[in-house]
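Next comes just one chain, in structure tokens: the form predicted alone.
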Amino acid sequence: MEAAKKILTNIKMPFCPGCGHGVCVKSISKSLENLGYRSKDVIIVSDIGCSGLVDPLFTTHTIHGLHGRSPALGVGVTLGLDNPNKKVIVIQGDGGATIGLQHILEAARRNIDMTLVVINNLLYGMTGGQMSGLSTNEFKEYKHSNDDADPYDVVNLAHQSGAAFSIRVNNISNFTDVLEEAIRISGFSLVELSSLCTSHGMKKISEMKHYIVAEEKLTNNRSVGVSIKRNTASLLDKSKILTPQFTSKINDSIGIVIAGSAGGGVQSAAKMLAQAAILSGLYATMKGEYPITVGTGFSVAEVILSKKPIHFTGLENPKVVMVVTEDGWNKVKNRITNSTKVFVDTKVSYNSTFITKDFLKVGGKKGAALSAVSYWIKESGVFPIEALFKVVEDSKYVTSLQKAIKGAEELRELVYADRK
């Protein structure tokens, strides 16, 4: 069966030896195969935790959500697709179900046509075995936890909220059949699967049966929830179309990393670089990375420029690295290889022999990254510097941006060097 071979990849399971999650993943895959789904007809939405490691195991579409929020993400995908021939499967653990319980109840209340699989190993496995809201009192006593609050019955809660189908299954030999039944349901279905955590919980199924909740199956006969349709303009309609006005000498592709501190204009400089490249007839991608606490620490941006369409935005070995602060240097210094061309500001503290230049002096705190970008464009000749001036001409900060670009042009010495 061709479809069956494509639901699951051949990638090795990332779970601990004996972990029950592998059985759950295989059962989900098998149930989809048995129902005849093709990989492109299935959207797997995963959560944080051990259950969130499943993404590369499936050949389907996959989306990774925040901890506990995957059901909400699944609701959005389902309503957005509005296609009965597509199937949204949300996978989360008992920890995610605890953290995002309200999202489960909301999906059940609206009876959204998707299937939520809660893999319950009675604890937070990835973070060391802490008790979850689905940990039974028997299990908590076994683990010497002093929490005696009764656990959530997520199957019954989903039912009371209006789920078309909710079920708890402890016998692994029934996983596939039950999942098939749940996936066939029109409306919201929740399947709680018992799973071993051999690192922090039980080692054997025979031991676990003393600590789990009995199986139950509940149904509601309700209409499937739908979204209210509105005719709205595409968000892309508001986007400015960049039409090539210049030419580039790039024949292949080049990966660039720009590194500095939060609030230093690193992301803006990267975006301007990408836009200038597009104005020069290139394809461009940009990704930003910075700490979750906005406004502090490093700020790093990756830009790929290419003569051909870019199908993968990953950048493992950048050809060019520009660093304007020590925060940025500490973040990217390990990515530099012997073939990397490096631009650094003179105030950056490091033990190396890279040639540096005064990007901060000519561009200021918020313009140093743009100054470095400007200098590299001028030095490398990848495309005319006029493309960058074109990008900034409509900005409300045009004067300061032009000053940062011109300041870099005035630097006369070579600002990059091959690593010795």
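These figures come from a predicted structure and were not determined experimentally. Each form is matched to the other, and the largest set of C-alpha atoms that superpose within 1.5 Å is called the rigid core. Residue numbers count along the first chain shown, from 1. Compared with the form predicted together with its partner chain:
Core-superposed comparison between the two forms: CA of His210 displaced by less than 2 Å. Superposition of the core reveals a Cα shift of less than 2 Å for Ala163 between the two forms. Note on conformational change between the two forms: the chain splits into two rigid parts whose relative rotation, smaller against larger from C-alpha fits, is 106 degrees.
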Second form
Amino acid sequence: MEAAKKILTNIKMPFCPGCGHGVCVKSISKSLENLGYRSKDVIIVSDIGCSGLVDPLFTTHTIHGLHGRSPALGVGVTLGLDNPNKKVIVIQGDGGATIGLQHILEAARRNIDMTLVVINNLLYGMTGGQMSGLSTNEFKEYKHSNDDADPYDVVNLAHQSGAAFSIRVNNISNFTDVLEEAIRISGFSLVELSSLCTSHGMKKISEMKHYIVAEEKLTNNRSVGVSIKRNTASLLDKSKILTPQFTSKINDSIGIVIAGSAGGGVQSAAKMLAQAAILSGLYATMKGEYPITVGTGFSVAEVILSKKPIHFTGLENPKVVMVVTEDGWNKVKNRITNSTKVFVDTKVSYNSTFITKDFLKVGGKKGAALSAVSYWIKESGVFPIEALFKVVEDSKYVTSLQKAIKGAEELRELVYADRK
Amino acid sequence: MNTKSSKNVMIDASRIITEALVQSGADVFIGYPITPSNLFYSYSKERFPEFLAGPDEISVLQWMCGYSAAGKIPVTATAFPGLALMTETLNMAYMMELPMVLIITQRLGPSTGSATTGAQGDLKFLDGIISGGFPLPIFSPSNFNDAWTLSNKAVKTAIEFRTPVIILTSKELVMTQRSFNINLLEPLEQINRTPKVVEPPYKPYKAGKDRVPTFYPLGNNEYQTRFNASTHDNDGLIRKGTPESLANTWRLREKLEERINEYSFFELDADDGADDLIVTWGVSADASRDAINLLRKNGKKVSLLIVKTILPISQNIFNIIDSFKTVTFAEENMTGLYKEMIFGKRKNSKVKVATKFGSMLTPSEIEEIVN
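Requested next: the structure of the form predicted together with its partner chain (the form predicted alone having been shown above).
Complete assembly follows, chain above in first position.
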């Protein structure tokens, strides 16, 4: 009796006369006391509904949440505490179990070390006795409900999801023993307790046996779900430092669009261009655009290079557009104006006002965009091509990247040949 | 110009915000993937001391509430569809007075809209997101420096005011990479969480003059503590309509309104003698900075106000706006949602709006409206 005072307060039960919830609450407190828990070692997580009135009945820590969400709240408390000496008990009704079923399955799937007590009175008591997802067909027939969908077997669902222990108990004289067994389990345990609702359901427990699901007990032998903690390094320290070591000849800013297809190295080429510009003392921005299905369709990147700090990162009228595939061309062709300098692969367009080169041929499918970038750097003299070589030198793909850059050199030689 | 003493990198605001939150003492990132907040998810997986992948947004915020009640600072990042699912639980966190940080990356709506197109369209939803019209601190970074400092302020405000705090960003801010000198970012210290000494008996929702109850986490060995999402008294127990419980709910507003200047941030670039003011926030601030330069270059006297604590609105913001003859609001939405926060929907001869829908608002468009 001394122990009982530690977990249960002296406050009068707030439930209707004859309600089964009082038995459930007393059984929960008794089982905790029998297992030797002190009040500050226990956290009661309560839900909405009649079962949500339990907080003042416990001398433990309590947290009273939303309808059906208490198993998810309990997961957060359990993982947040990360203390096996503390016990999290979640209490909800059959209505809460219905609306928050996903949370029960998730707690079971992760085998979170907590006990969920589902007090099943077959109905929504607080709102007028409506049927829940755990209401049996027999009970629904008794209540003249026109819903004949079979009820969820929450015990079996928790088991199938990986709960260490799940059990349905109908005999109130066994409640305390079963709860003790569940609370002792390491991992997720679910206990479904049958409970009378004398206001909207049956008046006597002897009547209830015709309307409830048979008892069942299921176990899984699994490791307990935990949240892994680790030491991590600063994201800033992991960033590649780009100390200026070259010089650029531009005094203003220049906007560049690079367009190709997904998987063609467009975004990488744009980033390398921006990095090479920073190595040359410029400011740079870079952003990508591609369909939600990132592995197909167009891939477009916008780069701004500037001698002065850049504020606005939008690019209305690019001065330079590089296009290496048809996908890219279709995406950016409307952005080309008379003042745009266009570099395009020979397979994409033959417009005589464009600079048309075999970027795909010399760079390959994945290196064409980089070849185009390299060609433009050399052609414009914006900064030394060595800056781009510097960017790629510590890449794990250094050989193929260097090949793509050097490929552009061959194209330049062809230009010179043409001029001759 | 970049110099050799700079520590230049290519970086985006997602990385800066993530790093700043961890340095400020955030403990765990709990996420559900959604564009354009995915970079937060991937960087947090790499950086946070704890990372959890939730099965849906409701679970994410419920888990965060559990972590917060247990004494941790949780963080998530989402966009409007995820925020919509989180709304009931956000109200719960607010009522329970649980510190946490939510990053919202705005994108073009309605509904799923265009997930990879930026926008500034969630402001009004956020203004009323706490049932009853209660204030919720919302910080909106305008550049990388803000991303760093406001993330720190978000953790600090969440802890000191016991409240969820939102960092409101936009796709273009958090996904665009820029050259940036990370030497400009001062190292951040973890925000102190040591609870104040209280005289027993401890009442979990009893507040002193600062209107913020002392926080003791679930599972602590000193005091029984209770958290409650329903209307509750100072003990944290459900009480419907009692003076104590209603006063406790009213206090949620008071604690944030009375001390608003402690977390109200803005930047005023004042031009002496200017009658015109541009008011902007978030991703439109950079376009406004360029617009100001264009206007001043052409001889126009104009000032710029960049609002960083976007909600609740402090009296300082009203005072600044009132001191100008003409005000132009620059925002990436249909009608100027922040403008409507200040002046309502009714036309006003003093007010102009430079807005854009479906793409970035440009400096020249702002310049044109101001002129």
